[in-house]
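First comes one chain, alone, set out as structure tokens in the form predicted alone.
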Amino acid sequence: MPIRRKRSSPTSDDPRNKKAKVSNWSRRNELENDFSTKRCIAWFHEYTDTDEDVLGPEGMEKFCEDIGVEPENIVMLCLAWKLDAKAMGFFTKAEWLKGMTEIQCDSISKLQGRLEYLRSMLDDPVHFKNIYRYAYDFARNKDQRSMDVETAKAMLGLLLGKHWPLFGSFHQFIEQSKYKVINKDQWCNILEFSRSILPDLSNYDEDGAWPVLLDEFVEWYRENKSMSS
């Protein structure tokens, strides 16, 4: 009767330990790219109570500092958007969960690398419309149907400040005018003025119908183009 061989185990240097080594290493890698709704819900807590359901300010500040990115930056109101957070400086869990489900984010590099992605929606007309209308209600006093001044400066200055050659102008006239508030129906015409008014006003339609203040500030930059010329 021939005598059985016992099977070998394989070595550090068997070529099937190596590949079994690479085929754990990838499949674990793996796991790792995949969206863990359990690792979301736990980075979310490094920013809470255990049982707590909403980040708030303090959380918001490590929450950017993490990321590396300054809570008063452009980016912070696009991943606000995505989330869909209904207050400045919160999110629930469930606005949470929800928008970094939907971006495929559940730490911090994930999001890091996904930074540039929210930023790049701003330059697409239809994205930064959205954006532009949710920061209206986003930044305004919940106890206000309107937008306080000084908000809406700060608001307008962040999203249109780069973009609106008239936006130095505006900001001066509103900084001399009698507005404290800014209501939504004039919110939204300030952009469409932005991008349907050339800097010279030559296409500036008198009996259009854009709201007072936008004619009041047209009144106002010709005077002052008069009475600097």
The other form holds:
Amino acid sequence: MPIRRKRSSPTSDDPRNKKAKVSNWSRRNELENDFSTKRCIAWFHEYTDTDEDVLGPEGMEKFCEDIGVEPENIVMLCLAWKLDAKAMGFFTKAEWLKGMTEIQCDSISKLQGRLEYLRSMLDDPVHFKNIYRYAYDFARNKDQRSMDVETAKAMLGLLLGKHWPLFGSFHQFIEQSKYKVINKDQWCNILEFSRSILPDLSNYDEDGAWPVLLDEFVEWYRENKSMSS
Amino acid sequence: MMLFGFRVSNAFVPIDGTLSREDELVSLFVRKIGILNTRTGRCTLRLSYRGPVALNWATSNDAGDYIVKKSNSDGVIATGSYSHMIARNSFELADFKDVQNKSDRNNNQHQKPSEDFSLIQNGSTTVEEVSNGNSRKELDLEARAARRKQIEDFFTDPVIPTAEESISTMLGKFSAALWDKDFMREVYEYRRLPRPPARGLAPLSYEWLTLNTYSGLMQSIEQETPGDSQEEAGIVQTQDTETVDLSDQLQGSEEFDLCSKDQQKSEHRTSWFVRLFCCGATSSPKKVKQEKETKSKGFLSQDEQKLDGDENRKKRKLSEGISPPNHKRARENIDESQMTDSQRRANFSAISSPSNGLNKHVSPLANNKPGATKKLVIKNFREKPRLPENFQQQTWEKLKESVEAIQRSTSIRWSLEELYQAVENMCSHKMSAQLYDQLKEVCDKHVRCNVEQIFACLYCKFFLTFFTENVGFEQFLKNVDGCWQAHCRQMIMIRSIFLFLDRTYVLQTSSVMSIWDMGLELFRTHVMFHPLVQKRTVDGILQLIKRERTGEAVDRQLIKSLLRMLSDLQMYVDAFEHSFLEATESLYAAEGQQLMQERDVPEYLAYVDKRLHEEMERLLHYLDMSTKKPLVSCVEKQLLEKHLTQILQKGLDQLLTENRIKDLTLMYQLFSRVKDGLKEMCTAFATYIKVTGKTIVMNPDNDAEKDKDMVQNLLDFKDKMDNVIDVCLSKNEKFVNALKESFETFINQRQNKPAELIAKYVDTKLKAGNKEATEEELERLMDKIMVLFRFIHGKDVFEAFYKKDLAKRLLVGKSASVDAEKSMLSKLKQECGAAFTSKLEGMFKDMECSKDFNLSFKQHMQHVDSPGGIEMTVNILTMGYWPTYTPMEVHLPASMVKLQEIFKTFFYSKHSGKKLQWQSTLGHCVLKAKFAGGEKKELQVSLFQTLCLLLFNDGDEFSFEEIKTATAIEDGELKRTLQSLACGKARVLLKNPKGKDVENGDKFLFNGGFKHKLCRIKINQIQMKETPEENTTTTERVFQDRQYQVDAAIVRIMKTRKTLTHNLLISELYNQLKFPVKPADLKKRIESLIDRDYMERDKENQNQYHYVA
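Beyond the form predicted alone, can we have the form predicted together with its partner chain?
Let us now look at the entire complex, which starts with that chain.
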């Protein structure tokens, strides 16, 4: 298809493409609105060696720069979730293609336009829960079953830091505790805990199914509070 | 046999009149029995018959009362009084008495009663009419019907069982006679019918006696004595033998037929007749009463209407005209209509006695003579009775005077019988209502007087109060009592006189009360309802009771009498019981409160028991039994229920601690009386056990000395409590359960330690050298221990320690007896199942196998070249069965290693799949040693000790470090070993420098001058202080085992349930796990299983788990 061929050639040259977009607005707009797998793959290879199928940390850095987002921004987590990336700092070609097709992005500008949408995912509890659960597998060291405490703290800060009033205390608790790793069950329950338990812990049920980690946290928190007060 | 003596003045037997039942009875008597001594104007009717029947006889006393007895042995069944006939009819009382005495004597003299009572028949053939057979048959049928009616009537007599008795007695006697059978059948058939309810029975005896007050009418009764009979007097002559003959002879005669049948019948019923007469005084069916009524009315109307003319004829006509009310009458009427007038006349005239004059003087003894034949002639009225002028007034005056005399307790001018007749006459002349009112008025007046009397006494009391209060109220009570007793006496007397009034007018008029009730009512309204009297009386009684309660002796009889009075007046509940209970309550409330404070519990309990006992006695002696329940519950409430908690708090612990069996028993008995008493006691009992047990079990400082005695203390405590339950608490199920629960609670309050101590306790008992117990004692002790063991939750802890100790016993061969071990094992097996003991059993099995294997090894050794002088015995222990021992690598001497190798090859040749691991820590050896002076000793030492000692074969002095490198024994172990050799009792080594503890750098010398009196010396390895290391490892191992058990349980549960909420899972786990676990521990295990992907948490509901296959 001639149109396709035309379209594919400017993608390789980004600045020119932009100029063209400005000069021929209406047509370009229409053309660029359509999602092109080819363009998407080409975009992927901008960050990798041509025959490589994995976008590595270096490419990732460049990618972040291009779309104007810091790597530790939570949007990147959302994106990773959308791409269903298996490991932090890496995108495979398959993941890239599948995820970008889903959000209909084949260029930086398109993705930049989508970022707000991705960010809004976090406000939806169901999506957030999925992102949260995804984050565990995404962030953990693939050699271990559990996530080490340092990563966990960072991830929790990223995910819950703004919404959970007790995060500070919890962070402190983890710091002083003997826990080295957080397992998935604990991880998932922390979210539940942050959602259902009031900041004063008044509705916490010790006989409930909460993991011992949280039992201990509550105990510690109450003790600390009574000591400080 | 003279049974019944009666006299009928001017006996009137209206055979031809309208016959009511009473008339008929009279006539039956007259016909069948004997009538003598008829004179113009008076007549004596004596009834007598012979027979084996129970004796019924009557006596009379001077006052005119009569007493009828069923037999001499029986009590009086009826008493009454009848007016003296003598007074009016100039008949001597003495005569009557005489007759009676005679008859009594005759009773005795007749040793052999003839078969039947004799028929009184006099010239019957000439007198009696012979009627044709047909009519007789008809009559017979009718007579049967009538008889049936009679039976019915008799049975309306409420005192039927006695009649039945006599029926049965007689049935035996007369079963031969068909008629009797029929009759009996009728009687029995009738008995099955429902009977009308019995009401009072009128005094028939009076009735028919006084029928004849109209003296103008008279009948003569004649009796002829056949043969050479000496009888002259009017005594009924009964002849047994002739009866049958006569009745045979006279079968044609209708009259006689009837008569004889009646006679036979009456023979059966004689006792009933008499009963009827007698019982009449007390009660009578309404029907009878009504009959009487009609009868007497009939007579009256006759008398009034037909004053002139032929009375007999008129009367007969009249009576025939009046339709008979029942069958009997009908029968009589028909009976009569069959007879012609002349016959009747002849009959009557024939009966009239020619020997009146004589009869009077003849001794009643003649009675006995057999063969006498009697005849009864009843004459009609000769003149019409007339009511005297002023009859009512005069009679009343008379009665009033008598009543007043009774009330004054003075003698009465008239005979009682006369008075009775007067009453009856008045009643008969329709003056009943007036009479009743007048009587009531008189009584009323008198009772009012009574009040005044009592008041007089009260006033008197007011004066007396100034001096002696106590005497005052007691006197008052006595007065009231006296007044009441007098009233009762008087009312009984008055009622007797006015009995007829009572039985007729009062019974028929529902609005008036019977005379007795009227008396009660008057007494109640005038005396007891008087507020002052009532108050005084009740207060007085209460005062007396109060005094008795304080321990004084009081007149119980007086209280009883007064309380009886109150209940008779139906004031007991309202006036007395209420205030009595109130007084009781307040008394015991105060007393209970006070004594609870003052006395200690056993004393208090004894006091409560005493009080309850006293109250029961009070109930027995004078209180009404209806008071029992409220009174007892009142006392129980005030003395026990209110103080339950206090008693238990104050006393139970003390009693239990001091083991006061008696007091505890009493406490249990008392507490079981009150509601919730036992429940409270049980709770307190449980609390006591928990608290006491806790002090035994708990040991916050972990004081070993205290722990040592814990099990023994527990056993003693359990024994004590068991004893208490057995003896004092009557093995009450509740308490037994409470005991179990409490033990379980407190024993498990301290984790693991009790289980460990119990295991160790068993160990000390089962160890060899423990000779303090025989096998039986040991067995019993183990049973007790098993009871304690049952309470323990952490049975795995027990098992671990028991196993450890058992291993020691087995390996060192210290076990006292294999039987005891086995029995303990079987007990454990019984308690906890085979799984629990399988390892322990495995240990025993290992020991046995090793024995066999060693034998075969010894045989094998004979063919093998072995390093000389060493014998070896090996115990092969299966890994899982025995406690885990950490293997310790040491340097063994080459000869020993060689021996081990030989054994190993031999073993593998037998058991190829197994692996051997040498446990050097458990080995022990016997060494032969030569000391200076040539002393040869055998040293029994452990393997480690052996290794150290063997070094000294090569030199005399070694340093600690040298020994360590040579033997490779671990530091601490080596120190202990050398300590035992150089610092113990038997010092085969010398240490340089000297000291108790072995330090690094110490040197050890062979003690050449070692001396010991024994040849074989056992040098004990210094035991590692068992706690805390060994202890903690054992405990830890137990916990580790528990973790696996928990994991297994969780997976088991989840596998069956697939999905389960957290709480359900936890509760299920608690059901399955037999040891105590904290929920947090369970959670940890759950999380661990989630982590290991055995299960997962529900994504939405964090409280729910899913099983992951």
